[in-house]
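Consider the single chain below, provided in structure tokens and representing the form predicted alone.
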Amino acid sequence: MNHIERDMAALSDAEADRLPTYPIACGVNRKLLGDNVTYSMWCKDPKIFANGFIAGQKYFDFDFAIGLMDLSVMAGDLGAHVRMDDENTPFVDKHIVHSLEDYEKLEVPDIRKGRSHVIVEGTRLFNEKLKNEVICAAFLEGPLLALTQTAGAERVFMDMFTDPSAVHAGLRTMVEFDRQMVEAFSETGVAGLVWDYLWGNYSCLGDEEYNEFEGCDKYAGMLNKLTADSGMALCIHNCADLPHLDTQVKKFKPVIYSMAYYPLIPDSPSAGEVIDKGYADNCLIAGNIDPQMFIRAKTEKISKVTSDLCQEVKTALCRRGLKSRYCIASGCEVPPDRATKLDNIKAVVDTVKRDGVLEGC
């Protein structure tokens, strides 16, 4: 099978030659463009951004391509200060919400400028090059994640309980920002859009709170529908430790759900448990190799972890009566740090090609 045939089989739980794989290698791909290409250069130039994904596909032979940049894109374009180290993921170090009134002052920026433009145009460019080889998707921060990046998570969570109307004012701006980005991504030709709905997790919010501040029809519900209505498959990434699977998988009904696993945290769901509980019945689940292994582990170790995950997944799929509905991936982005070992990324792909072969139960 080629990549697209394998992807489509896994998405529909049809017979496939092997499990698909996509270590979420994004910013680290710039290393394939030369030692002089810094993270700052990669995330501020759409051509360099696209060339990183194109080079990564050629070198690693992934089954998907997802245009993740980082989680400070929207906050930075809204005016928050983003610390931009040469070799590490950018992060917001100065927020712009310091009072309740500041939520009302947030305004959607011109998405034809800033890093919003870079990610949209860069996604268009790599999709044009790779769309006949792999399924390509854009990546976008959900409204609550964008607001916590802009205002600070601690402040937002406290204001939810003391002044919820102010938080809702900020969320309305984020939803409009997201709406415009969805429309822009729909014009790039990508097959799907991956939403990062990070805060749908029980470590931070219960079902009631999450539904009020993101999961309801006027926020995520509207954006999910807009995604589908715009011709893109709905995909969700959530690398939190205790995700709201009933909401984000069964209620939202994405075609792909990407998640992490934290073995030291009680009740963190493993790949096998997620399959056993029926979440892969109608959704391709992706996960969940520890991203830090791509920096810290020896190649033999990450190969063994990948092989064990393949076996766990194949066994669970058989127990559930499923054929192929799982993608071997990292639980979150492969660190874009210069210390990340490219050999470890390649080892994951090569191991899945060998040990992810599907031969029936």
Second form
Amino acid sequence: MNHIERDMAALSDAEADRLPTYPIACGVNRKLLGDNVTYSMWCKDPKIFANGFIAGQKYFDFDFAIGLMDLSVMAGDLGAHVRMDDENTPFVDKHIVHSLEDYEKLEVPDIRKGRSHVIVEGTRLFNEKLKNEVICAAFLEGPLLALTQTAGAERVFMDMFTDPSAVHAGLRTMVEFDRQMVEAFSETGVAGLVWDYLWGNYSCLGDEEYNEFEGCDKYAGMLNKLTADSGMALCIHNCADLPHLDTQVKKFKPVIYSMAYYPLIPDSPSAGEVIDKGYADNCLIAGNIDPQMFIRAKTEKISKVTSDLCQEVKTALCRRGLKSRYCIASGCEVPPDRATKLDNIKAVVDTVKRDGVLEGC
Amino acid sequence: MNKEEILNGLSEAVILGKPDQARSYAQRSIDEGIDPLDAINNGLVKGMSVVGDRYAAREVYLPQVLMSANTMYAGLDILLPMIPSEELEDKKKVAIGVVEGDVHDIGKNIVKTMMTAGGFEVKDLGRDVPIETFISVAESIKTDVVAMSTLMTPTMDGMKDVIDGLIESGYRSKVKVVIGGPPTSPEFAEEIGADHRDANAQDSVAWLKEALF
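Switching forms now, from the form predicted alone to the form predicted together with its partner chain, please provide the structure.
Every chain and every other molecule in the complex is listed next, the one we just looked at coming first.
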């Protein structure tokens, strides 16, 4: 099978030669473009951004390509100050909401400029090059994530409690920002759009709060429908520790759901448990190698972890009567550090090719 | 209003996340001559413990916890200055901060709150804290604990730099070093020479109490 045949088989739970794999390697791909290419260069130039994914595909032989940049793109374009070190993931260091009135003042920026433009144009470029090889998807911050990045998470959470109407005012602007980005991404030709709905996790919000400030009946529900109506497959990424699986998998109904695993957190679901509980019945679950292993583990160790995960997944799929609906991935982005070992990314892919082979139950 | 009603009012203010109520009851406790340490421990801290337990049981979530923490500090701002300094001398001291290069501090703030509620005197160094600041503050105020967190992978090595700096300065043997944040793990703590890494704030505070008291 080629990559796309394998992806399509896994998405529909048909017979596949092996499990698909996609360690979420994005910014780290710049290392393949030369030592002089810094993170800040990669995330500010659409061509360099795209070339990173193209080089990554050639070197690692992934089954998917997802255009994740970082989580300060929207906040930065909204006017928050982004600290942009050469080799660190950029992050917001000065928020722009200092009073309840400030939520009302947020305005959607011109998405033909700034890093919104970079990510849209860069996604278009890598999709053009890779679309016949792998399934390509764009990546976008959900409205609540974009607002917390802009206003500060602590501020937003407390205002949810005391002044929810102000938070909703800010969210309406984020939804309009997201709506314009969905439109722009739909014109790039990508097959899917991955939403980062990070705050749907029980370490931060309960069902009631999540439903009020992002959930099914609110902003996310509308944006999910818009995604599908715009011709892109709905995908979700949530690397938090206790994701709202019933809402984000069963109610949102994405075709792909990418999640992490935190073995030290009680109730954090393992790959086997996620499959056993039926979340892979209608959705390709992607997970859950610890991203830290790409920096800190020896190659033999990450190969062993990948091999064990393949076995766990294959056993659970059989137990559940499923054929192929799990993608061996990294839960969160592979750290884009200079210190990340490219050999470890390759080891994951190579191990899945060997130990992810599906031979029937 | 009797003492019990005032203490319950302080607890309730924290549980419900009402800073104005906490300030009002804190002032009343002073006016009624209640020992401020009693008002803190059996009012504010008692309330925060209830919230901590409910958070651990997933009965309340981050918005409520943050508001309760905010409320506890509103009460503490009034009550702490009323405590004679010699009564605070026995308190174990913590210097806590987010390491240099990172500004994500919700987790650090939750841990700080639980440490305060757990009876520690906490010096909050804030976020994006230079390595030298952790070391110099630890030495100058003679902390018993250095607590560091980060959300971001590239800044994790800053934790090791702080520990190495504490070793160089000769202060490492006098402090417990605890770390936290999603990319960290007990294995990483061991690798860099930290004493402990826990999955949540309450367990971390419980470990410190066991280790120090």
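Heads up, when I say rigid core I mean the largest set of C-alphas that superpose within 1.5 Å between the two forms. Since we're looking at a predicted model, the values are computed, not measured. Residue numbers count along the first chain shown, from 1. Residues that one form lacks are left out of the comparison.
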Using only residues present in both forms, find each stretch of at least 3 consecutive residues where all Cα shifts reach 2 Å or more between these two forms, with the core as the superposition reference, and list them in order along the sequence. 216-218
